[in-house]
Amino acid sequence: MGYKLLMISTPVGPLGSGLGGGVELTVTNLARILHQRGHRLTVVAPEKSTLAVDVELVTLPGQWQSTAQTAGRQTPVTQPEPSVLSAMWSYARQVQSAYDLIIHFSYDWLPFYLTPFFQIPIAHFVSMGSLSDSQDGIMAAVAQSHPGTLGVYTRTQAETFSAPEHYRHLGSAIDLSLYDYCPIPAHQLAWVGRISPEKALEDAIAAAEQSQVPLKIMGKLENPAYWQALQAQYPQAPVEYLGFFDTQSLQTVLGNCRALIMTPRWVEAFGNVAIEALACGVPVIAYKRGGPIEIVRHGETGWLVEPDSVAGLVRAIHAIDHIDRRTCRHQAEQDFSLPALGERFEQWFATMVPVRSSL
């Protein structure tokens, strides 16, 4: 007995772009899971997308939506044409009837609008926090009208919204067989994730260039124009952009770093690169904002530092040896396996859709 589910990914980017960022991530984490639990799978997608599960993968063309962290609060509502997010929800609404239940992963005013005018419920997973008026107000409007439809990754997330406790908190995972503990790693840095000004990747630069310790950057060169005003404001700082990782690369690197930095400006979700460093048994030093809050054990796998602060972060990193490789590792093993994050969305379907549908 299981599910028969339409996985709608992000309509930012295909899937293993890295565009879509930790999204990706836990879209392709929730797939294995669901999949390994014996629910019936189909993921839709942008043209060009790559699923590493063995499920069925609908891609369907169309222009890319804009990043909602990229936009003000007051920007309107906008979709170019043709639109791929239009395009999935088109394809949703002629394949519903097969379903059991559509669970999507866009931060999009249109699925939350289309929610009353489909014969089969739709689970909303919200992958920010709050960064748009029209998006919260349709959000809202669903919660009421559609209660216990909403999920996000914490609650520190919720709370960035009027009314958090719609909100239910699903947290994340990484398939850990994929990661391998590094006891003893280089004298380097990492910071992972699109090279965007939210991401305030100079943070993490000018912590690199005071403390004198190599920083290995790595993800989605999101906006070029950043990157290379950094390179001229930094130009003796000991850094190297390698690009784009997929996972086994990724932890490879990442593995072989004293710790990872995460700087980001704004309220991280959540942060899966955090447990993914976690799993490799790298500490993490992130600023106290956001998602990191909740996966980061102040003392024992990692330091939170005050927002914004530079000397902070340089403060860390020359007390990172204090924290046990060994004890991230098992953070990661205790906290944000892939079998209890199936167990999690499990039980957030059955309110949705209480009798399971024979497969």
Given for the second form:
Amino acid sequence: MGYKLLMISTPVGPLGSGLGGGVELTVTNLARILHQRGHRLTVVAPEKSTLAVDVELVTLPGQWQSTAQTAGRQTPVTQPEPSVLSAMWSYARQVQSAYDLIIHFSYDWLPFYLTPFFQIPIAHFVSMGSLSDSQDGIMAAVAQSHPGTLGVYTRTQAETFSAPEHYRHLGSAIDLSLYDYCPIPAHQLAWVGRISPEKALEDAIAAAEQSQVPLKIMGKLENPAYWQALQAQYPQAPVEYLGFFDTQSLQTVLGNCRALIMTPRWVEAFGNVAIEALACGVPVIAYKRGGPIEIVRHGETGWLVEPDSVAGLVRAIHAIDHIDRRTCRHQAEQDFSLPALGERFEQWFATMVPVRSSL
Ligand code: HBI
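Right, the form predicted alone is done; let's see the coordinates for the form predicted in complex with 7,8-dihydrobiopterin.
Now the full complex is given, and it begins with the chain already shown.
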């Protein structure tokens, strides 16, 4: 039975800009698989958004939300006006009667506060771990008033909140047909992500310098000052920043690497880049922190390293040949395919959308 779904994207930037990080991939992939499975979708996103899926895309003007992960625990809720967040939710209120369900991907206060004022159910996909008291508070309120409507990537992410049992684990996925298995890589490592302090790129650069294995860096240069500081701190490190790539270009470079290095300083909710690497046959070396714990099979598809230990990263880099690259691709096919993701989300929606009478 096809649902009529209104999908509201993150308000931190246009879909396709990379500003929305992993959540952009989640929105695009989920739209793709739900469309393929016969649901009727409308995606609502900030202006200048692009979506490589043949569904209705409604783009709205307004200022972006500032990124929540740069805020502190006591940071008050902010909403610049004219706000793209309020524009997207005003639109949703006007059109809601044409849909069975709204699913949104904002890590912001407003959508949670608005929930009781809407006539149709709202599925809240929470894309990060706990970051601020105001966001935790409003999500806890919805967990109480609308149980079962909060979704996350992983158990680890849910456990950062006060009532983990209220969060449904949806995992993540990628379109495996876009990723080519690479059996024999070049002698280089990859680091992929928004270049911002919580991603701790400095540790990967230090490990590249100590192991003398070249490091290819890709991702949105979100914090140029931070990047400048790293270059000054490690002038001799064998690293190269290649830019922000679309999936096709990313997987070409990533697949040609001996390993992906993941150095999250914060609790990474999932780590989509980890499954992109596995899909190319690339082992993942990651700190044992957050989402990668539930992705990497230690000793089989990569190495989970003591958090913040550069020495641990270097040891793992020297042991990377113990990993069979075919096992990496196989795990991606088993756990992280789009059909598996579509199934998990449909099961979640069924708990919120009243079954229409057969009449
Ligand atoms: N910050 N305020 C805010 N809202 C979001 O939706 C948001 C964010 N920061 C990062 C982000 N979304 C995504 O890039 C991550 O969830 C992946």
